[in-house]
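As a starting point, one isolated chain is supplied in structure tokens, in the form predicted alone.
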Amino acid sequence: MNAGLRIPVAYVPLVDAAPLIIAQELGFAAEEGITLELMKAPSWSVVRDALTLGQADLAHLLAPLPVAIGLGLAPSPVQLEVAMVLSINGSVIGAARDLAARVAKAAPTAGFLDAFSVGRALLSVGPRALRVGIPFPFSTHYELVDYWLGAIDPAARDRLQIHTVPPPRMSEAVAAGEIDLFCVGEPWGSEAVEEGTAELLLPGRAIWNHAPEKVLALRKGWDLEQPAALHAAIRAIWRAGRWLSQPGNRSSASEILSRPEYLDVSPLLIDRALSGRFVVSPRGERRDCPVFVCFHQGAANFPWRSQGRWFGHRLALRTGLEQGDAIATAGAIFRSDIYRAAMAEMPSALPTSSSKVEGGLPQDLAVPAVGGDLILRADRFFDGAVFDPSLPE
């Protein structure tokens, strides 16, 4: 690898863009010979296709999205992997005002984090055709909504009329008229929230409390002819995510990822999605979520091989794909095995594993890892499901 080489790297601006940006800017791409080249994109169709077409070398991609396109789901003329998860969690669902105000007269001693009193509360009031707003149809994002309705009332599917709106247009849709629910990365779901069209119900946090959100996309083949190049990238973003991670850091990555090149909005609107800390309605109410969008701890980083299984599961079960293929299929995307080769000097734990239970820890537990001590977050279903992947479907 030379020296100071320049890798150009796609993403659309959201909180969890953070780590690529941080990298760049404090200097951790620097430490590891390398320049990240950011390229800011209006949508995700645009972050894919500078990926796939080679205008960008890697990418801040939707996590089930490069699992979409192996299962031939989504056009592409190349296949893509995922060599790291760049966030865990990180997005919002908010509904019309009006909606908003149904649903708390329905359950008005829901608890922010309460998906279940919500999800029925919506349901029962909510308008027989429910047009929800999303980024892209491959997305965290979708598999979300469809998760958590469906689990109260699998009926409720036939209801989802899922319009995509580029995330920074979000509140434009609701003002329009155009969408009834939107499931967003921050900040653009505090951002209708400030211009008053819309009202926050849930983190996405509350449907599964550790998902994989945002990740790092590359072409297949890359790492084969660039391998010391992504390996330095990997560790970049990770010395990047470990910087986000402390709370001391917290103003001044507000004020970096506030900037007009980055996300160009207020960074009293990026603290609340680092912070937890939530203006939820035009009225001023607020609500705390612990822990909102994860950089770090708990191995947030390693691409486990079992994510990507749940997302081919899921995405079988809405097309109708054979469960075993698609599955298979779908764990060789998520690449541990990169994953692992970059980071083996570093001080980090890797897990002996590169599969889990998926929804399977009710609470953080110490697991045996490599290279020192390992805690895995809590990553439980609001439902209490979970997802075996060494299990036939």
Contents of the next structure:
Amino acid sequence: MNAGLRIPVAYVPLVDAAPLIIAQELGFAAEEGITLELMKAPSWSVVRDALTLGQADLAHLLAPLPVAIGLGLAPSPVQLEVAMVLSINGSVIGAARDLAARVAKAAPTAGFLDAFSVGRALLSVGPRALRVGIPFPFSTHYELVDYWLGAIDPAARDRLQIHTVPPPRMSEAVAAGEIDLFCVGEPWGSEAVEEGTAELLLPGRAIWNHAPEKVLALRKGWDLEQPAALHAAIRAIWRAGRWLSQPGNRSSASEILSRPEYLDVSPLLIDRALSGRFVVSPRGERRDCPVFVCFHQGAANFPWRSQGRWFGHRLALRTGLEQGDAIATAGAIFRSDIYRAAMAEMPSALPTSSSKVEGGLPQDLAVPAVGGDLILRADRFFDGAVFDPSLPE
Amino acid sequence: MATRLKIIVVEKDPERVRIIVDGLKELGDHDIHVITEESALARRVSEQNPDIVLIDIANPSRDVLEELTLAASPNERPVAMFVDQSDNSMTRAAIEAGVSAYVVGGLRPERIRPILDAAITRFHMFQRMRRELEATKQALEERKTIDRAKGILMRRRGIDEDAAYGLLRKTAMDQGRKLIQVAEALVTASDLLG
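Please supply the coordinates for the form predicted in complex with its partner chain, as a counterpart to the form predicted alone shown previously.
In what comes next, the whole complex appears, and the chain from above leads the way.
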């Protein structure tokens, strides 16, 4: 197979980098006539620098980071845009063991997906100042924790002390008493359970079951320089997501991701995220979370303008920016037009609209689509609130 | 140029710290602090109120410093060196050397340049020393293995040291392998056979 054009792609070794790794490893990239040169990075700063300085042309990136740069909140020499969503959900909330025990005692019947009961218990038995570890200041992790506890009690926002902790240090930070709580991507939550320092309280999807987690980011303008390469990469990654969505491929995926050149952790830990079957405490308690991370179903890869607007709305709330401007700027960063152009000839139905009400689908729903049937997956915030981007608050 | 700059170096490895700090001291009378502890890094750095922070590019704790870029006043915000692309060659050199710098309060480029230059030189120096050390260690390990292989041959075949070495070398040449590979195979096989 012709290796064709080589596209350097920076990523952080996490379970949700799977679509990039699988696209390259299983030949989906080669089928599109490209090679994804995967560059493993030790931090999000390195991924961002690689992309903004041109060492990489595409990157696995935290969904809100291109928006934060676009709003001038995060420094960057160039603007970034989103060509597709790589994953929906995929983070876990964990707590130090003693705090987790107190939460369990206060909410003995709460299920693994019961964000309300767990959150209320946490606010009632947790320390006055809740120190929360997240991987990066602009991340879906931050937004989920802030949304969750803020929706239960608006005053809880004042109790949150959010600290940036590199995911590999999360377990150590809990053990050292630097943080009470964390929200992190797998396998790092399960790693903390394995090390005996923390227990998992909730999967991120219990807070919002359709939260965009990582995106495929590009430098603004690269789509005009290399449209064919970009479109080929989008299609290859989409095929990889479809492959990952088939349960029969799960153990192969875990094995490939576990290799030293990729995640370099046990395939058993990776399988927990892919199967949604978690060990939540060092005592070996198990909890299930169906579709813990989603790479494909329900147009998961479609970069909805409204997803960008939701992040713009949240970042504006946090920083005091003017809502209307922030929402408009953020929506333009999620380039649904690029995705449509790349996927036009593919056997994949595309939504007729590029914007939707975020949190507005209590259950799966078949919708009119371009080129086939499309079933959108349930999209609901745990408190039932909706974000209608046409009517900014 | 009279005012002293406060420079923070975030680094665990004491040898690397020594090399970098020595390099910075040669630049003159700057106020140099070293943070070796990665816990609560954001607080430690902001308490020191530095002009420049130097950190290994590959250190995952760089993301923690990004938190500081959100500090209240724009004048107090450390900005990653690479954001200012006014000097591309310096940016490239820094990336190659594996050093990243955060600069606070809009220091003038002519004040930053010598410090970053020195850091780049010293990061390179450290990498070179580490490579040399690795090479030396490896050579030593290889010599030990070859000595053991020679010893096995001398005992088992009743030959002297030169003959044992000759036999190893001939086998390696015949099989198109490296001497050390043949020696390792022999040592492993001998260990297995007991």
